[in-house]
Amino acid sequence: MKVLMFGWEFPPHITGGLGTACYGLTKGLAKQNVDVIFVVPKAYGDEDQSAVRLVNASDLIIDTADTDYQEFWKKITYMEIGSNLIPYVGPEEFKRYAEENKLDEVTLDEKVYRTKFTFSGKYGKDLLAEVSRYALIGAGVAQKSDFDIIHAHDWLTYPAGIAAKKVTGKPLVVHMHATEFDRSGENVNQEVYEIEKKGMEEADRVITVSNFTRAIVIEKYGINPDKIFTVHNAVDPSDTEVGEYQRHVKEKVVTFLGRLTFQKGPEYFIEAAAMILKRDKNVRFVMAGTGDMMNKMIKRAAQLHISSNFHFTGFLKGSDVDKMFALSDVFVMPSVSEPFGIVPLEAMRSNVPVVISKQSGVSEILKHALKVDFWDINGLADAIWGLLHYDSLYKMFIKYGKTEVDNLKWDNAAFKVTEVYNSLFK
């Protein structure tokens, strides 16, 4: 079986869990004898292509006089809007990015029709215009490629998937890793919502990363439940030994690692930290990540007079993440709405016990994790306290948690995805 797959990022160039999930899934599919052509807006040349053939959309040349392109473009003019949108960054941080000239310089009046597009591959200025151009490239790749199924990951690539389906008639599978309701709560970006809804309506199958997300797709988007299938994410076994790092502090370390946005619930972590520090000063709390709530969180830590025991590291990736886990005694993910949540699996893989919110997809599959409602600060504080102060509980969650997460393999997720593929031909 051959699959034409559209994604927006691929390791090592990632900003969150989406690229990691795409990488793990494609490696698992390779073991299922599925050939994957993976299209990204911009390839850097250092991606691992052992399991996929990576196509750089920035290298492709198209014939804009082709009637198929023109016919398709008429059908997706709803995408042709200008927007300074970065999916994982809120208004406050966006303003800071703009002031620091970190956004890509793309002129808003640039014509969509060109024989060749150069994509930034980032979540930068005029993102929706890039999504539109990427859809046009998607149609071109589809016309020239041999494949059986189209698979598009998240809203950024849904228009490309629709384009490929329209020009080839091949079945389309869309993968919902996170909905606009997860990212924004009830204050959804209407353009993004419409893209998500259109993608799922046009798809022959929809894959969600949890039953939690599946329920949102049915309730908020009105998608037919019969074509929605849940395939939980997984985590690769660590190929590096956890090193011995000198902590330089005698206190226990509790870590939050994720985007500092509404979705991730960083404020609940800070409030729980304050409650614990009233009872025990021998604990340090680390908030690793960036986002539009960062300044607010720094101010709140100062208001609660816990700054001397609270640390903000900024964004961590690669070996720095491994090091942070090696220095941690407890990992906490208090997400308000988490479609899945791969980071707790990475923490457990590193022998760190975890506390997660019940409002997360990963809570559906984990047995050896403490689970609380995101809004229950008392429950969150008690769970962290228990792991820090009851040695037998701490050791039990490390022992059985590591075994549990080692059995959550991408090979199993890939097998379930191939079953979804096969259902299209029955």
The other form holds:
Amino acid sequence: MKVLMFGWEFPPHITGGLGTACYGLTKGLAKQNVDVIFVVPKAYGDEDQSAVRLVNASDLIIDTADTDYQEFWKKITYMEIGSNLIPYVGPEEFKRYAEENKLDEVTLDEKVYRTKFTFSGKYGKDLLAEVSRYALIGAGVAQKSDFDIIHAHDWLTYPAGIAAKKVTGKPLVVHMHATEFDRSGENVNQEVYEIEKKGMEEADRVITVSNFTRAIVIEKYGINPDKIFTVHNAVDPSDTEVGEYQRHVKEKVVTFLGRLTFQKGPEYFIEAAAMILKRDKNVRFVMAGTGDMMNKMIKRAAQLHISSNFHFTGFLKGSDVDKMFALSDVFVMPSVSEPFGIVPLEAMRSNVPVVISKQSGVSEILKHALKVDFWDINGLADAIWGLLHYDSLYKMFIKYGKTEVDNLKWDNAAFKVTEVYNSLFK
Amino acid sequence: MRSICFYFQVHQPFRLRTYRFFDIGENHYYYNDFENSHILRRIAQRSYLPMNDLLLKLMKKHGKAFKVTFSITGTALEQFQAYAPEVIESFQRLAATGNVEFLAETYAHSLASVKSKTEFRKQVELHSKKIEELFGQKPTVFRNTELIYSDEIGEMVYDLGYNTMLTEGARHILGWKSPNYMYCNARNPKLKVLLKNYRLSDDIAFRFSHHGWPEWPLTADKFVGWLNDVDAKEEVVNLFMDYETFGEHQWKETGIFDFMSALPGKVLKDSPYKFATPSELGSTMQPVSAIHVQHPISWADEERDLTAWIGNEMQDEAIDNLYQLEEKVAKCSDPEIQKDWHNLQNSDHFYYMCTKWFSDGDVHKYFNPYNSPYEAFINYMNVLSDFIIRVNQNCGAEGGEYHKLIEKTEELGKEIESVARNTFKKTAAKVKAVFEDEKGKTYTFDEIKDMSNESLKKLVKEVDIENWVYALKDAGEEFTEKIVPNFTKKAAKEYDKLKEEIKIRKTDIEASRKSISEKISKLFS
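Please move on to the form predicted in complex with the partner chain, as the form predicted alone is already shown.
Okay, now the whole complex, with that chain kicking things off.
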């Protein structure tokens, strides 16, 4: 079986969990004898290509004379709505993009009808324009390639998926890694919502990363439940040895790791930290990551007078993440709405017990994790306290946590995905 | 004679409220009153009350031929008294028929039998007293929490004065043997042991309403048929189950009440069995052999062991921490601490921490207030942390010393106080006497000789210099030496001057001395 897959990012150049998930899944699929053509907007050249043929969209020559493209372009122009949509971007980047885009008065047509497109490869202010252009390229790739199924990851690639389906008539699977409601709460961006809805309506199968997301898809997008399948994510076994890093603080360390955005609930972590520090000063809290709520969080920590025990690290990646886990005693993910949430699995893989919100997909599959409602600051503080103070609890998590995560294999997830593929040909 | 022995277990734990770490040391109330009263009242309405009524009717109908046995924990009785006293009355009506036996067990439905012999004895005695108080009969047969039994526990029970005990007819203990005989303890053969027939018991307790069960629906006829199928040589069928089976585990709609209503009549009519209580069986039956139970068994789960309550790290830490307090609590008379000490021993708390269910995927959620064993553990440990603080403050070794010190200090304080009071009284009396002496006393001019300079200075100011001149005339050096140095410079000059100028008559001298005497009286008495 051959699958044409549309993604937006791929390790090591990632800004969120999507790249990691795509990577794990394609590796798992390769073991199931599924060939994958993975299309990303811009390949840097150092991605791990052992599992997939990575097509760099920027390198693709488009024949603008082809009438199909022109016709398709007409179809997708209505989806092109440039505006202030900037997911996955930190405050500095936000500013830079905004300034750049004020100067950028180039019309879309000019960009589109160049023979070779260059994608920024990052999410920017002209994101929707890029999404549209990516769709155009997608159709081109589709027409020139041989495959059985189209698989599109997240809304950014749905137009490409739809385009490819229109051009080739092959079945389309869309993969919901997150919904607009997770990203923005109830203040959804209508354009993004429409693209997601359209993508799922056009799709022959919808894969959601959790039942939590599946419920949102049914309830808020009105998608037919019969074609929605949940495939939980997994995590790769760690290649770092635990204990490789030397700890420099004698206090216990409680860690938050993720983008500092509404979705991730960093403020609940701070409030819980303050409650614990009132009782026990021998704890340090670390907030790793960056995002639009960073300054607010720094201010709040100062207001609560906990800054001496509350630390911000900024964005961590690669080995820094493993290092952070090695230094942590408890990992906390208080997400307000988390379609899946792969980071707690990485923490458990490094022998760190986790406290996660019930509003997360990962809480559906984990047994050896403490689960609280994200808004329940008391419960959150209590769970962290329990892990820090009751030895046997900590030991239980160490004993069972890693094994549990090691059994969540991408191979199993990939197997479920192939089952979804196969159901298309029955 | 072949017998059927029905025994029903009645227990409800004191469920803990959500108790956060910041409550530790601040808030000493541990229970979820709303949940406890709510659950208790619900089960009373659905199960205890209707089933008691049914049993009462059956006893009226069959007279002495129908008998049942109950074991009701102290914890459950306390909750009935608090939330549903009509249930106690209903049990009392059953007790009054004379066809109902009550068993002894640990007051708090605790695991004391495997943790502490002394605590075990105390709780059994406390429970026995409570049963006697409420139902007018002293239990003579023992059943342990969750039917937990071992050779050692059996021996301990005999030492407490019971000669019959109930436990599970666990397959791994019995092997080829049948549970339908009387057995005896392996260490002390004087203790008789009755074993639960788990197949026939569970047919009623667990499988009754299970539609996937090939034997469904179960009728009284069918059940009596099975009883008749039991080998004719076997003497007793022990049907032991939770009382909540009737109306709560098996809802009224499943027909469980109809089944129980029909069963006694059918048994008495169509089978050779009679109904009997454990104490009757204990006094009439002879054991066929000893039963060897080295490691404790119970009636829980497939394993029929203690792993539902003890064994994982969390359960062990919690229960060990709890029983470490035993000695200190024993020295403590505070009724609140005693109450919490019992309630924290409810086996249910440890049951909620069980992680076994993870592996077979069968999460035991029935009546379980927690979403996971981890939450159960954290909550319990928070409560226990507070309890430990209270115990250390109020009783225990350090607490005891502390209290002795306080008592000593108080005694000493009282002593000091009484001494101080007496001294004060005496002084006050003296002062009073002096004052009374002085009061109203008329002073003479001679008084001046004994007066202090301070008083004289006061006096000098109050009297005209002229008067002094008269008064001191011929009064002698004793007087002038007292008075003159107390004059101001100005007054002294005037005195010297007037002394030369004024002609003094004897009457003037008398009058002046008299007026000065009056002045003294006025000033100092």
